[in-house]
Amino acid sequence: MTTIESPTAAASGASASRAVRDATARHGQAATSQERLDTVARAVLGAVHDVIREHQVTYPEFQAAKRWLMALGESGEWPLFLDVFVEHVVEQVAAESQQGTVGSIEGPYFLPGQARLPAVCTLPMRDDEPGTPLVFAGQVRALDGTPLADAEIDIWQNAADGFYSGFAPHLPDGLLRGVVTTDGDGRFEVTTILPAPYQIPTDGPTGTLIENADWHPWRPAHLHLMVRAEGHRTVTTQLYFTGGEYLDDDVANAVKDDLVLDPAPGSDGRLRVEYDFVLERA
């Protein structure tokens, strides 16, 4: 299966630039010590350093090198770069320390203050929304397998040829988005549509990298999940599926063996899966 080529860089790239705000908003400012950004700048610029020595970067390189990083900055695509080559070693760290779900990156394409829907629901479609019907079930418990009702599943996905709405102008706002609530036994049920692969944009500098090196752009179909419960540390991750395309080489190097759901046709002939949701004390 493949899809159509993604939106413009330019616009994704303000998209994901206002998400990146909205995020600061959310997580508040990094924490950081001067000590520890000493440490951690002196060692980012000691590597890159140590790079330019060992393949012997040339001037010309070095010129070619500043204006890519100056487009990529003017562009405003410094989050679809950060996301798509950066972010899954930085939640690799931080799974180090962490139990329950195994988590994911967030990505570029989240967007807050989506509907709040119930825990039986279905995502905002539009009447005639093409795709596969797929309903996603599960619960979200505690370490110790308690019940967490009230929890929220703020799930985003892509719509069938591989767009996410809020940074594609041609979809509704709030297609395939939503908050949902878990009832008295941590369960939910949500009908949505199958995921499809898609490519990152590739008219912008990211895309002239990726050229380039004669890498390729694609992602697997994939859910977006952000599982919040109230004194539990949320739990932001992505859901695969068996069979799908870019599984093994994945542009942002995000899948895991755990997080690779096999969807089967339920009693009604739609794809039906499950997946539960364990999350730690905060």
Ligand code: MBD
The other form holds:
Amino acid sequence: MTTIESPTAAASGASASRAVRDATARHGQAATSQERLDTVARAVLGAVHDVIREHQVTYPEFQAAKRWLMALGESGEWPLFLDVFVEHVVEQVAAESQQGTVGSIEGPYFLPGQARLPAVCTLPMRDDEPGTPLVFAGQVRALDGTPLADAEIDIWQNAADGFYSGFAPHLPDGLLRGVVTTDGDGRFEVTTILPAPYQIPTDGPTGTLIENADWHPWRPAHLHLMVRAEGHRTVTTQLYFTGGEYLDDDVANAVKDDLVLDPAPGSDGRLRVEYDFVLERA
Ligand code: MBD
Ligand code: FE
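Coords for the form predicted in complex with the ligand, given the form predicted on its own:
Expanding to the full complex; the earlier chain stays at the top.
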């Protein structure tokens, strides 16, 4: 008999926190001025004070909030919590000054350094990978329409059981992750499986908040993408699928109409979907 270690919020929280620390080590820490820190930190605290006054928050509620925030830190769920409930607004603000392919949030489960794959490829998967096969094809172009050869499309997604490799011990490292390089005409064609709706871990503090407030913990099925090309701004986005659950009710508020695709059977009978990426100059 094989035992499958079931993923826990604490284990995936620890992995997500490690990913944040590794990214900081790679990219360094962005400096902010004392003036900017004063402005933003004061505004955040002011907003919290306003909520306490407006809703007449009591001492027992304040102590419960303190315990919950401590648990959030101890479980490593700060990255999950912030990406689910806050990142979409940061992304919307960034999008106000961007052109080309519409972005969406990165979320907590990106891992760098995945397998490098040719323009026509299959994402790393097991022999009998569960799920519906999907062919995802398209082209990467500059804003003026020039095809971008040797662009990198970093793809990550969950398995049919809903979990992401690197954040769930029962999945092999690198599963359903890869960096695809476009061909001379900027094109790519990736074989994968349809991602599954994603449920925020219910056994950690983020799940406790969702359950106790009677919200729901689901994101619609999505592919994550980070598209890079020399001299161009990197685009981080997600693609969704028409007819799927939670498209209108994403717990992370990260769905945009332009990013919802409609796969249909191709000539070989497999589901196929096309999407082109347009990058502005850096
Ligand atoms: C995810 O898979 C995700 O994409 C986001 C944004 C938050 C939590 C889990
Ligand atoms: Fe995701």
